[in-house]
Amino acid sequence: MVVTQGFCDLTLMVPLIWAELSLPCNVRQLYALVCETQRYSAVLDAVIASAGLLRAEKKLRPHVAKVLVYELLLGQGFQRGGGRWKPLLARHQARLKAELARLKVQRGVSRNEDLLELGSNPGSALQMPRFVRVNTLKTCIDDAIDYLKRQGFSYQGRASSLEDLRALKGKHFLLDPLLPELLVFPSHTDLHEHPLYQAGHLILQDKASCLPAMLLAPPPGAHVIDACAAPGNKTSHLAALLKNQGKIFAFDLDAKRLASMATLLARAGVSCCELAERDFLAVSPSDQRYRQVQYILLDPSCSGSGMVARQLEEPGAGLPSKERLQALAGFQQRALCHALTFPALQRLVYSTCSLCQEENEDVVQEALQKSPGAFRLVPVLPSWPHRGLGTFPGAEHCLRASPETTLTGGFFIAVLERVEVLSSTSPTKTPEQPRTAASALKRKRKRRQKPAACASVRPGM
């Protein structure tokens, strides 16, 4: 039997690990724990490095950190001790779980054991890049790029394809080919301690999560509802699109998540948002405060079946049960139908981080059937490679996302517009963006001046 030097080093530290973690006095169990930790050594090293654990906790020794992270993510969750390090590591629990989830997505596996088989051949694994949205409320894309270049990063310009994103390595980064404020870094880039992130100039947000606000595209001055708003990244994106002009009414029932969201929005410089600890279903469409709401972003609670990180954090990871799917879909259906009753609504984006048809196409189809002729699905991003399931006519206008097809987390997006708004405008208007009276007048003047002029590029065109 071949014993590696790393294994010898870790086993020689058993007495120290025993003392540091206040483990039970069972030598066989302790050696079993150390052996399992060593077996996953490469995986644990990658997770610890990506999460920046040793940089954040300078007194934590690497070998102790490795055993702790194994026990947290792959073992029994500190049922066998943890000592003084247990509360410390609990503070980093969410980030560590998220980084393990990212590693699974990058390597195209679902089980922890599968990481061992791919450990010696990372080149065969799926690589999902790190997406970073530049917060235009605090800076601009050019300034952010210049700052990163001065820190030693190498800017490669705008990407032209997904292959460009897959090929990223080292300290190279690109501008996303679709979103104008989205930077793309290699998968293991850690920016949690970066001063631009700490100051709210950069938002660590997956590309698929950026699409709902971009496709809603509210103009500055608009009134918007973010129906299920926490944790707040999409809300801050809406505020950036609004340039802090107008109003965002953000609702969420979870007081703790709402408090964290308030901190996030303050760091991002958001001043146009009104937070409310309230069930969106209890918000009256006839309330005069919402009489000017023309845009609604609805990203309701879902199974999270497209996001590995959420599966790790919830009991019964994997595909949800039929009963849970029915309960979630029922809530999503009620929320979408309720949103469509707001009298001034022109445009709505419905999104989930679920892969399940029951939470996606089925919800949208039923909502359209309950409001016959009032709203329609808008065809958006025709070049997007992953479309909705063909379960009903028009479902191909919806978007889906996945690590395999778009190098993002699993996601679903549908854009709905009020039919009256579309039918009252010129037949030459494309359906990607609602037309306001001001924009219609502006285009009318342009047609008089130059009949053959092309339409400007808008999100979703």
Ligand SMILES: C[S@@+](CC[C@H](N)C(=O)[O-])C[C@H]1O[C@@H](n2cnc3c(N)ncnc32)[C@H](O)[C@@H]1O
Given for the second form:
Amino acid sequence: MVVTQGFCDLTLMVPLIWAELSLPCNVRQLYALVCETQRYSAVLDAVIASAGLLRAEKKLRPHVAKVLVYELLLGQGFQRGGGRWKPLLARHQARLKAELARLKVQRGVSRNEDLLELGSNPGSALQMPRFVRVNTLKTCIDDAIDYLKRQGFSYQGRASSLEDLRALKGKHFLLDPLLPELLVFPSHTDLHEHPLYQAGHLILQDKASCLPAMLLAPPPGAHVIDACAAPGNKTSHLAALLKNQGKIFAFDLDAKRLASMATLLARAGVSCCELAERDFLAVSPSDQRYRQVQYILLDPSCSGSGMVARQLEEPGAGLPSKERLQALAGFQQRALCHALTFPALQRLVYSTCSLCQEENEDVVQEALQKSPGAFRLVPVLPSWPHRGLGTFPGAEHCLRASPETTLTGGFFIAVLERVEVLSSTSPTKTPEQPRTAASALKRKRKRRQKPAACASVRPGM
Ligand SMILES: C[S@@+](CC[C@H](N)C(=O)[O-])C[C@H]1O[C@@H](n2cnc3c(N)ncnc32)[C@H](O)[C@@H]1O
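Okay, that was the form predicted on its own. Show me the form predicted together with the named molecule next.
Following is the full complex, with the preceding chain placed first.
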């Protein structure tokens, strides 16, 4: 485990560092160097860990290593000293530079300063508001708001921007500007003991984690697969969207997680879900039980590098080794390609709580390439500020999320839909069938020809 030195620890070590590094600068310059090192502390921890510097150099103390690596990669490159450590650092220079470059690619940034905004600033994560989804299987938004008001919370209406969320204080709460059933409280609010949470009327779920079900948007009556489902927050959201009508086939490999999922679903009043302890990769797309599955949610195991709690405990800790990243991306890739072979599939949401391109844009790009022309990325939520990395044409249709840009945990979401082949022999659509861009266009043309009843619209699309 890499231990991050606190600000005070490192500055108290200035005399020691001065002696160790033989830097011919004055005390003020040395303090500036130490403070800058501290500012980049999480970035340096991540680079030092992934380059294996402390494992290779047992005599190198962590605080000295951090200052040295700062000077090498982000400072003046030892033009002003370095003492006996200079040749040692020269041996590791190429690996350290490569790890910094890899970190920038993973985080989707080009400048060193931009790394500071992503994950090295725990303060921003602490200021994230608390998001609370109202479980519409058990209550409605107005009743939940009334109850909370009677308990001394002050409802401020629907927020109009992220700034409104950032400014929340005291016992004030808002409706999220984008998600219809999401309440937003100041960061210090803890509702774990609240009776509405205990009774399953409220689900404590980050906003980014509410997006996959909302964007999959299965209508009541639809058949849905939740491929990697436990512990089940997204499954319960899907059930709420289905109004418990239709079917969710939920799979997971982990028996313990499935057991807590069963409790969570029971508390949330979910009755349309079939839970199975199964490897999704072994679920046969030709099995007749899944012939009507038009929607799949795939939220596979990932490195969790976007998880704020993990970053707060140990900055840089979520960054996986190359080997782990390869293994995860391989599984994610197989799972996505497998999901796309379900014959009736129309719409799929792929999501991770990872910041790594390898687990996100790369997985989606490869899956699209493996089934050329069959599926496309849907351009969702045009107003969402943080988009997929521009690694291939269309990647900007994907969504990214982070504490700094969206006031949420780090997340990635891609929505894929089947490309419709227009043919005169196509069966007539039933009301349950999902709306692809092509079918929406056909409907629009029809509407122009004759006045029609109101069509419901997917939220925010
Ligand atoms: C990111 S978590 C899912 C979180 C869940 N969607 C939610 O919102 O609560 C990934 C899950 O995938 C499960 N998993 C990993 N490999 C699997 C596989 N081959 N088949 C099914 N589930 C798998 C893990 O046990 C883990 O529970």
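Take the two forms, find the largest set of C-alpha atoms that superpose within 1.5 Å, and that set is the rigid core. Just so it is clear, the structure is predicted and the values come from calculations on it, not from any experiment. Residue numbers count along the first chain shown, from 1.
The rigid-core alignment places the CA of residue 408 less than 2 Å apart between the two forms. With the core held fixed, the Cα of residue 69 is displaced between the two forms by 2 Å or more.
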